[in-house]
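In the block that follows, a single chain appears as structure tokens, in the form predicted alone.
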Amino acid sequence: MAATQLCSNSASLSKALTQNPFPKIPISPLKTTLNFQRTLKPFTLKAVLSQNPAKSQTHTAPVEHCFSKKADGFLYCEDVRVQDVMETVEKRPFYLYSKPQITRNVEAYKQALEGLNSIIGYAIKANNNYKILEHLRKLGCGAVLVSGNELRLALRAGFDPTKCIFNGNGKLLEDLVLAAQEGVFVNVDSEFDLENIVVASRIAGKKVNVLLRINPDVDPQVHPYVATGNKNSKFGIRNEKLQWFLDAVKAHPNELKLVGAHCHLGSTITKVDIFRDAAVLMVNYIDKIRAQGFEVDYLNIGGGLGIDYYHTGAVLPKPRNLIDTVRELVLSRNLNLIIEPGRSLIANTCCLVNHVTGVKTNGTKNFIVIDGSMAELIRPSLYDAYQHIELVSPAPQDAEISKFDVVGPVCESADFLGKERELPTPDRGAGLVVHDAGAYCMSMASTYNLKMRPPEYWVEEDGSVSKIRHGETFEDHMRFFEGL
């Protein structure tokens, strides 16, 4: 990761700012506020909540990307363009996301685990937006939780906790009490993660069913930072120590009933032959629990699909790939599936929106300074990712296409959006998106330099777009310093 640069006392800033070219459009509650007269189908800017219930569509032929170029030269979400969303909208990065892509993505899954018992639990930490939840879970998904506050939004946004299964290395006991309370499935970490289980099973008065979370040691081939399954990892427990946590349950049969078997590969695995050698691998462990007198009915193969962040047009796995490299052992062992898909269900609903600040150069560099940074969206910065990165709108005729730097104002070199982009040289004000930015942006989104997190809206199926989530603002900032 990037060296820290630190700030050195900046000089004053210039009195003179220019006319605003994106006023501030009032939002009413549930109230339309704003019609578009253009030759496409108009779109409305509704309000923060969307009360339409999802409509689940079946598609079987291959989907086209949610955010695209048309004709015109210009970006669409799904048929809105996005410069027409700039222009209505508070003058801010804002993330955009389609409702009708997130619909799409679930039902891949639905259609590739037909034929099978089985459990899509979405992964709140990829994006833990209320109103994505909801529709999440109307659209029959269970949550996959790593905090006791992703189990408790999780509860407000109504999941079912029978389909809701709580991970992680470090769960704290009231948040395994709660758990214990609400039903849901609770994954053995460790030793130590063991025995709270059992205690919050006594101050819950109620017995929790456990998978055990074995680590099957496969390299996903992947970034060091998000590889959850091999030996080095700080996750799950040794599989040469699976004897002794079968005896520890044995040992609580009013505390604990072992119902399954848990393993996370990592994130961004682009190769599902590894999803198989895991799974052989489980299989094998549930043969063995099974011998010692457990009913062990479900198998969960975590999630880490990765998708086309480069959008080369790369043929990458499907969730359909996914699912079919394991469909015969699930079905040969009577399993219930459990997937953890939280990347692949949301990353490519969503762009992060910003506006060109202006365009520098050091002489050997050239930079596209815009007003979104590494506190909306570090993935750049902490994990040297890739994301494809466009303008909104076409670029003037006499625009010179060079190399840029895409970076945001917030004080450290590790600000950046992207490196050695070719792009053509973007007028100040200019619209430009970092694309793929629904999963682990906006969730990992800080207020680092007082940068306020931003607002989020959705294009919905009818085309109208709505608010899903407010802004945060200075005024929230100091709320947290009242009478004090």
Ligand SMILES: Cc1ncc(COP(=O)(O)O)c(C=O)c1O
Given for the second form:
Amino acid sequence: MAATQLCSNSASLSKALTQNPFPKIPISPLKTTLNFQRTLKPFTLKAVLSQNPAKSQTHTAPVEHCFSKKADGFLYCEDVRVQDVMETVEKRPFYLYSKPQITRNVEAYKQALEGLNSIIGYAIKANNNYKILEHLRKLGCGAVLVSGNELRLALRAGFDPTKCIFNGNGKLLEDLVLAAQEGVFVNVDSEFDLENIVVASRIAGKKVNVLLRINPDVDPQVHPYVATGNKNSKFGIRNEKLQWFLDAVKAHPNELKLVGAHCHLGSTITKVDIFRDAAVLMVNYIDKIRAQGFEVDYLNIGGGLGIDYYHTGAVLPKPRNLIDTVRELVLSRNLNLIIEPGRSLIANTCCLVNHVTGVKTNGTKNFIVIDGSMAELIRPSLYDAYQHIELVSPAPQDAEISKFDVVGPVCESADFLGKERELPTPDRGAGLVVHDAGAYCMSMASTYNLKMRPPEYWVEEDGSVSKIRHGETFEDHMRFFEGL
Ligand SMILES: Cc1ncc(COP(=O)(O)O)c(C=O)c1O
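Show the other one: the form predicted in complex with the ligand, since we just had the form predicted alone.
Shown next: the complete complex, the earlier chain at its head.
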């Protein structure tokens, strides 16, 4: 930042700091009734927000994305003003989803998959909200699981076990027993994993349908923390060891039925050629496997499709581009295609909605301090991930635009949601959203600094807003110590 700009920024900041400390935006008092309602009946805002039908009638323009700024300068989720939701719910950070956007994302995959036998296995690790899982199940998705509890949750949410796939490099025997009992697909990740699956099959008294997770050693060109299909990865079997695994499966005809091959390259992938390169390798492996007499019907190409986190209008591949790049390969071998999308199904359906606690400068850097933090949303701190940030209401006319680090109150310098973001200087109490927060945000949230996990809401098809997860409370925390 140029020195002159810094000076003017500092001046406007000090003005902001000496201004009326109470925001122009009214902060609704904390709704003490909410906590009581937790135990009585599910809290829904339907009634409250539908009282204002004018809002949904005024904005009838086709929605390009579920979160968009409309002509009045306010941010909307579908046709609901985010500011209105903020004034109606608990005054703490919260996640706000669009249910119709979740539906649209699933429909995009379904349409892309037309003409293929397929399973859309939603990767539950991306977001494990129970209400969202029920919705995805109703839309026809299967589930991809990486722990026994994710498997239990999927079963509770009514997922068809024959559309579920249990993944992981460290699956526990007890969880494999459950998987065997329920008849879900299991991906074999290593020699010891195969041994455990055999034991689990014997305990459950059921043969297990397995896929070999082969490491294709393709570079997904993503952050190393989310690359999973290269040679140095902890996931999958080495492709040179394929014959060992085929022999081991042959040696256990009562326990294992080899039904397919699996790979997962990584996450946030923005070039579909990478999927094609991997699929070419995978169908070659399938040819080799079939040549040995195995009736292998499934190709699982994993998940990993990226989304437009930067909001720069870049044209990124859509589900159709992904599926089209592997379609002919799949059809040529008469295979069923399994895909495991997480991020591309759920990330863009949600924002983390925060309140501005205050604005400060240290002379060289400006900060917007919000009530949300790395505890609610850790991706920027963990992967240096970019998530777009904006204010939910039009800025005051005299608000100076400056560069800010957007930070939370957690006692860590790594606690930031965004760095060097150009934003109008916000009033205290103003709403600020972190976009594309549907995947790997709430599911990675912690209670660090005893910031209790936030509540979640979604906007429904009719424009009403419902709570879909209670925020955690201090009392929830104390419950872990009861009776000790
Ligand atoms: C095996 C497997 N499948 C699917 C996914 C989902 O990936 P994404 O959310 O990028 O679509 C992951 C995530 O890393 C994974 O490890």
